[in-house]
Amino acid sequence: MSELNKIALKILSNGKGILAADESTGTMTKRLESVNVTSSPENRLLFRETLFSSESMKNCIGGVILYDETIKQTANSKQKIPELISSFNAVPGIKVDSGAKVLAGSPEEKITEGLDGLRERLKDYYKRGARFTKWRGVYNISDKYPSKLSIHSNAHALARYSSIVQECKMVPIVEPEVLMDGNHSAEDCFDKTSAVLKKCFEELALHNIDLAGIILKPNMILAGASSDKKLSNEDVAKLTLKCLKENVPSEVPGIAFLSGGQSELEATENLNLINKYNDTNFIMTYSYGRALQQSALKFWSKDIKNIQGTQKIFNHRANMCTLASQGKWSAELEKK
């Protein structure tokens, strides 16, 4: 077992998942302002530290993806943020891309940038305690998209990123996200996600990536947000599993789904059913941002000093997601 594989399994095993707390300052500002909280470095830290020091960090959260601002902050407990996360036996991680920019040659689509200077940044993040990283490629769905150019360009960037990350002794999260925006059918989502995953793994093979030392962070197979052809949760689970079985090599230790605009309950229920039907050797768990944080954020915004109350809400959500990652969740448990 390689060192990278050990890290990946530590993050994903025993029903644990990933807390995606890597919102950029701009995104975090929008989230806080949506609940009428001023977005200052102190308030951003206070909310995140509230989550990072909650009880569920011990049993539910195997890894936390941080943003550049956060990994350099010191908690009110005087611990550095990566030390605080490590104290719960969770693994600190870091978002390392610099965002999705307009793709030259296909201006309706995006290419993720951030390879310049990546090796140097990774060395700094490693010293600060990070042991895994995240890079997100985004793909639109429509009649014309994603184009071959988008599929090839983003796969190549994800592979180059993964190669540099593994060289720096960290586990890359490979996140090719086929977006929910649009009125496409689930069948369209299945076909386009399959094409995206196939090309990603071709590029990862070309770049000699140790697949046992990565975590895949894909979208579930869903109809578009504005489609009137919504699938049942059972069909979402079955189509998602079929797509992954057909396109993900067996060496990959685990798959941590993004929530991608689903509500907290949808993301939990779909993950639970995926695990009920899971007949693969892949660990299937979560890497959620909003679907772990939204209720806690709304509660916290009413009184940002009510740390325990906020943690109680977060602990419940994390516990539900961890049950779902073991196929043990039920709607009745939400009421307890």
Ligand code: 13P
Contents of the next structure:
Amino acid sequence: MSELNKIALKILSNGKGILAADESTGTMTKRLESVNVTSSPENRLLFRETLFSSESMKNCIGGVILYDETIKQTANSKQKIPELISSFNAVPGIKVDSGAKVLAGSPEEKITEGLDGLRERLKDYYKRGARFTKWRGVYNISDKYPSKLSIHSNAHALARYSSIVQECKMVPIVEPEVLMDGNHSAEDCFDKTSAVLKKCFEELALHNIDLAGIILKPNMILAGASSDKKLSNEDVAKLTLKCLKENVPSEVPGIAFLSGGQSELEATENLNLINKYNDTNFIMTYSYGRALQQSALKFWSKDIKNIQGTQKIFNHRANMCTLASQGKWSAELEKK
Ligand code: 13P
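Having looked at the form predicted on its own, could you now put up the form predicted together with this ligand?
Every chain and every other molecule in the complex is listed next, the one we just looked at coming first.
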């Protein structure tokens, strides 16, 4: 077993999942302002530190994705943030792309940037304790999108990123996110996600990536957020599994879904059903941002000193997601 494969399994095994707390300062500011909290470095740290020192860090959270600001911060407990995360036996990770920019040649689409100087930044993040990384490619659906250009160029960037990350002895999370925005059908999402994944794995193969040392972070197969033809949760699970079985090589150890704008409950229930029907060898777990943090953030915003109350809410959500990663969640458990 390679070292990279060991790291991936440490993050994903036994129902554990990933807490995606890597919102850029711009995104975090929007989240905090939406609940009337000032977005200062101190407040961003306080909320994140509250989550990172919760009980569920021991048994539910296998890895935390950090943002550049956070990996360099020291917690109020005086521990450096990566040390705080490692003290629970969870693995610190870091977002390393510099965001999705206008794709020249198809300006209604996006290309993720951040390859320049990546090797040097990775060496610094490794010294700070990071052992895995994230890069998100983003694709929108319409009758003409994603274009071949967007599918090709984002796959190429994801593969170049992955090869530099593996060279630096870290596990790359490969995140091609086909967005939920729009009124497209689930079949459309299935076809377009399949094309995106196929191209990503072609490029990863071309760049000699050790597939046992990556984590795939895809979207689930859903109808567009403004479509009136919603799928049942069973069909979401079945179509998602079909898409992954057809497009993901079996060497990949695990798949950690993004929540992508689903509610906490939808994201939990869909993951649970995916695991109930999972007839593959892939670990299927979560790498949620909003679907792990939403309720905790809302509660915290009412009294930012109420650490224990906030942690109770976060622990519940993380426990529910970890049960869903094992196909053991049920709606009744939400009430306990
Ligand atoms: P969401 O679960 O809120 O989609 O965030 C996950 C993530 O990391 C997006 O890049």
